[in-house]
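Just one chain follows, in the form predicted on its own, and it is written as structure tokens.
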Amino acid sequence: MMSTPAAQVAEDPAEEQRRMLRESALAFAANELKPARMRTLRLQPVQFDRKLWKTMAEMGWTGLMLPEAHGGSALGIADMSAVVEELSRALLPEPLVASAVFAGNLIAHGDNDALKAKLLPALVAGDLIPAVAFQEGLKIDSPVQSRAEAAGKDFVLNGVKSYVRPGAGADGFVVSAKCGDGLGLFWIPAGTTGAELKLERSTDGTDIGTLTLKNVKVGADNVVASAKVGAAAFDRAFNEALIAGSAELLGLMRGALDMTTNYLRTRVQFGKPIGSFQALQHRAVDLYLQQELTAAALVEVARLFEEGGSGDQLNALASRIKARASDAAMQIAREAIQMHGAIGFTDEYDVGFYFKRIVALSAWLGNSAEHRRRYAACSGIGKKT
């Protein structure tokens, strides 16, 4: 009697769907992005296409997390973070972290209807690049010096915000100032009177800005979020941000590896691929523990995220992930470019640019060690009993 084969598993959907977002930024990433690109972008008044950054939104990549009433897929950060891995694993340099992300998710977080209704669409369909100037000094967590007086129903703002991602191009800027008792969020359209932009190119060849606020009127239908939700909206934005851009992180270790495996099977010395030698054979099992320990903890600390919990909770959980790919990532990339030896250090050569990459985006929302001190605090580790 022949025995019948077991019934095989059905397939999460949850999983089905992630897996099919992941295929379908692969294939966008074969056709349109080449890591080579970047070196005619690092050239233009603004290093990303705004015509990609269009077909992006046509996949519905810009508003994968956002509500469907504004046109959004209102999905998940663990299914945004399989889409910009994959991307970013080609060395993309479209905003999709910093704008559909951490903008678009303030925008979506905040208390003002109206603005959302004008906004979101526009970020849905791939008309609009919002970036948020919050940070103020070095560290992610100085203290908020900007303030934003009330006049009437409208406000006035006045500070400076530092390392602004995307810096040119942005059509637009979240700010975050002191309001009252709170945090306010607040909408300033690229070019209102008062708010100058100073560009400086950073690591990976693409600017960054410094915004200066000078009695910039800020109108009631332009205020984000109030005082009231401001913080607690920018804490959730700011969490996905830094889950989002550790998978951005991990798809720039995936590149750099990759292109680092291939070199030790094609290079020859001595008669003999350079790959056959242990001690590089050593080097590089241990760069893929890195990854592949860092892709364990993203998707763990992605599926907590989404489970919910305390402000404190999901603040440690996104720490915690930032702090291991940045790490990881940094070890990825030097070892990277000392795997192949000088031709590594020319310009012409492409594993460059995974390095360059990677030493900004670690840096970006907060070092391995800003996260691990936040991880800390938000843990209750070394408070006193």
Second form
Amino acid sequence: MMSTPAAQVAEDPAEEQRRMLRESALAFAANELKPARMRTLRLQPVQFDRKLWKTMAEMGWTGLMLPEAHGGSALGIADMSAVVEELSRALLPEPLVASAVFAGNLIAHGDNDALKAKLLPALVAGDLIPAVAFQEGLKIDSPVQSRAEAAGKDFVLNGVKSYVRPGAGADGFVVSAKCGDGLGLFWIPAGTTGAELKLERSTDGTDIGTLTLKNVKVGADNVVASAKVGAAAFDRAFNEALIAGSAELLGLMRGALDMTTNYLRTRVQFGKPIGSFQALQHRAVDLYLQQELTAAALVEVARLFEEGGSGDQLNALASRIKARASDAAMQIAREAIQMHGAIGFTDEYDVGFYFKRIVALSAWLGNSAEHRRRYAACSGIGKKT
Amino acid sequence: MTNWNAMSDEEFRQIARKFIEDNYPQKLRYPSKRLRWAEIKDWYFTQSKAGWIAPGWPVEHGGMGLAPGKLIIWVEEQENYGVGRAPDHGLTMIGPTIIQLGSPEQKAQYLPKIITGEHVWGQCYSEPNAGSDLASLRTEAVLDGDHFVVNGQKIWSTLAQDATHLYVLVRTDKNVKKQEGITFLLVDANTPGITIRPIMTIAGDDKFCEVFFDNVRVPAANVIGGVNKGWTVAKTQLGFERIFLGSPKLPQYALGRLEDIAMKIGAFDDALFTDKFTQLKLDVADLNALYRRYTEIVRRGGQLPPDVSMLKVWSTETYARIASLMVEAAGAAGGLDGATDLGGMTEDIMTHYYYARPATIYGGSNEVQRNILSRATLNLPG
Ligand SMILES: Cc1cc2nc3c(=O)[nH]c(=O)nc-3n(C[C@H](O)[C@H](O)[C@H](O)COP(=O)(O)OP(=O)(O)OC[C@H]3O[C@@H](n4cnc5c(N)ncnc54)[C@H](O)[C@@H]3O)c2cc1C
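Now that we've seen the form predicted on its own, could you pull up the form predicted in complex with the partner chain?
Following is the full complex, with the preceding chain placed first.
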């Protein structure tokens, strides 16, 4: 077992709460999350378990960050990240970050209280699984082309949204679209006339979607955020998803590296454990270093994010951690297989699930190169006056 | 008999290109997965009938006797057209071994059938507990009259489910230094007692197999290189393997795909991408230069020095870096399994990222290659 930093002797209440959250996630993971699940779920039409999602809701996790007025716990991104990290470490295909953090917060940051009152309690209770449909090209900075045209009080939407996570199993979509001079956000329940979802398989064995909108009518009651607040709401929820998504990658790193160091200790070749070969020892240490850089940066980023700042500052923080987490995770994923040898390349062995989920989540919401670019743009690199 | 080597490179290139265009099945161009024998055997037979199947083999054994420069052209033309790899253990591994070390009877029995595609070969070296430490293998062969009786388990045999024949390393003496009690056997895959179980890979195909031997009777005449001399045979063969696995084929092919994708999605508008791409392009160009050094030695009939291991290290790691840049350039599509739309072209991005993983493991892992290089080439202690 990889050792985690020892708990402080005198804990402040926030720390203590986070530790308890972590422990309950750990206990849940030990009981409920078995890697073997991944082998059966990927064969289902929806590749996560709604019953388990409901249990997670009962644990308070789907509403952890949502307003208390709608049944949530109104906790911050640091607490959410702690839970996500522990669950992800044991492999979690359920869309906690995509639905509860990204979509949930996006709805909460909007300016439609009646819609919040309708959707958020259902999300908190585990009865609603929303997804965000925002991306239109390969890159996160590809411009939004989808349009929402006003038709009286209602809107008509046209456009194509790709890489929507979750695709299979989503009950509805928060869709971003150009609306006048601003960005509007609209709630489109799955199966709405004119909204067609095409599924594609992600490396992690879940289906993500391409949502094609042809003259989809959205009533005023389903406007998540008006064009006045849409862009700001989106950026905030996107940044929160980046941070929680990085925590998810960190959990996967820990799981993959644990498996790998265990293997190094037990696999014998040339009469000794392969972990006694210095060539592997040094690289294992390099991986641990990347993992711990991510962990330390995550704590700092979450804290600074909660303290607040300008839009650019918050964007830079979130991109900083997603860039680090994606790179570190990809490196650990590749090395985990390399250090296992051929068995690591088999479907029968669990390390591949970590590898695949890491590939999927490193690309999702922007890979490390995209986030370094975003960081540079938002932090003013090269613009010193 | 055509004297290929007397042609100008350009003339040869035109003929090779036309042969491929006229004969290679359109639907198998740029396959995203390693092709099974049933899918690609017609192409094998076509090359065989036309005399193109063993370009590197000597003419007297049915090859074309191509010089290295021409061989590289042949490889390049296949890559440019997206020709898939046929099961080739016969052509690249066991064929050359039999040419070098086989008896006249073994040459007559096996070589022509590799050329015709009647025999498809699989390699059974590794065992669950004998991977990098291959010499510790335990599958046992005991002489019983004029047969060996083989018992044990092999694993990771590439496409063994399609093989008609297996070449197997077995233990024939347990009481000597482990390298000195190993024998190299040729085994008909249909012999009773052999069970072959495919193993699924993380890429979703069953590219390799477990092979179980339960009292399998193999004629003693099927030994190559002499009883208890199998380690020397395997080492000779690893020479071919290292030069084969170190060929620029894999990275060059992937680089071509990356270039096509990058053009379609406009990645070259990004100066940073262009720099990364150019670096890889030069990595492949210089790999070609290094490769030529060793193919030249082979052409002159010389002994490959241990530093041929550099080829495998550089080739497979360049391939891995190309696969990584492909995933990076694809952005959100970099997390998709299977073919997806990229700026109007359909491409399976992940296939290279998946297959870059075992490339640094099989054929002597890159760690093992580096151990060889540090000891045998740099003369470092240890
Ligand atoms: C796709 C694929 C196809 C294959 N096809 C065949 C085939 O057709 N026939 C066949 O017989 N075999 C085949 N193999 C098996 C291959 O030869 C072995 O995987 C390889 O020898 C490594 O052995 P292993 O997998 O048991 O890993 P291990 O030897 O257990 O190695 C695990 C890790 O430890 C490292 N390591 C081991 N020893 C040292 C050391 N001394 N110093 C530093 N690091 C070390 C390795 O490099 C690796 O990273 C194939 C493998 C793959 C992945």
